[in-house]
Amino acid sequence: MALQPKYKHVVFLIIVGLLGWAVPGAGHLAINKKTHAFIIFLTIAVTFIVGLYIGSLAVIDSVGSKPWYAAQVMNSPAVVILGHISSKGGYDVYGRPGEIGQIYTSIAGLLNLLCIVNAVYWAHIFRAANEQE
């Protein structure tokens, strides 16, 4: 049984959102916004990597810093893997570098969340405009 056009549209929006979460900028790439996708990927990846550089992998703490971790997971599902690696120990960070690293990695995640919402919104607008023509 084929999906109705309304459900195809919803499935497409979900796919765009999941792509944008899996790889920052991939949602924009799916709707053919290549320049936006490149800028988003570069900005979010650099911000996240700088946060890891400043604070080490220990800033991804799924147990002791749940609110920060929730924001960090918005970067990509790969953060869950990094959090699992960091929880095994061997990565220490204390004081200001840890706080700054958490802030950078969390801001990167929240920025990616905004970009995901933007990609889904644009996908909806473009599809709705194409269906009316």
Second form
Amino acid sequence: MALQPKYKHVVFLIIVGLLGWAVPGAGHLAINKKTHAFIIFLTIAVTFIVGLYIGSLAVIDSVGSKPWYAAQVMNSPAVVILGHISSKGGYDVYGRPGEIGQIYTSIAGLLNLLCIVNAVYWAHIFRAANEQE
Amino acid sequence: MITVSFILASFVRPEMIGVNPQSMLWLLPLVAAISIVYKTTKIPAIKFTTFLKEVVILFSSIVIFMIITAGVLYTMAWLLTE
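Counterpart to the form predicted alone, namely the form predicted together with the partner chain:
Whole complex next, starting from this chain.
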């Protein structure tokens, strides 16, 4: 049995949200906002990589700093893999590099959360506008 | 291969950043990233000049507000400790 348009729309919104989480900017790409997608991907990826470069893999700490880790995971599910590597590797970071690295990677994750919400919102708005026409 | 190893090695050892006033400059790239992403989510159709102008305005606003906040906190600390 085919899905009703209302449920199709909800499924599409969920897919947009999941794409945006999987790869920063992919949610915007799904709604045909290519420039937005490119800018979001570049900015969030660079911010996250700079954070990792400054503080090393040790800034992704799923055991000792759970609130920061929760924000970092919003970058992409791939962060879970990095967290696993980090916990097995015995990496350590202290002081200012640890702080800056954690702040950069976590802010990148929170920015991606903003982008996910924005992509889902625009997907909903565009659909509503199309239905009115 | 050596290049790849060198790049990967950069991510397993933290950089040396001292606790000094200069380390506060690390906030500037972060503010730039926040400004760019925030304005990307706010502007439906991006035109380079308009987008750049909006980003620069937001970046400046955040930095100026942080400088004012730092000044107020510094003055309060000075008044309380003198």
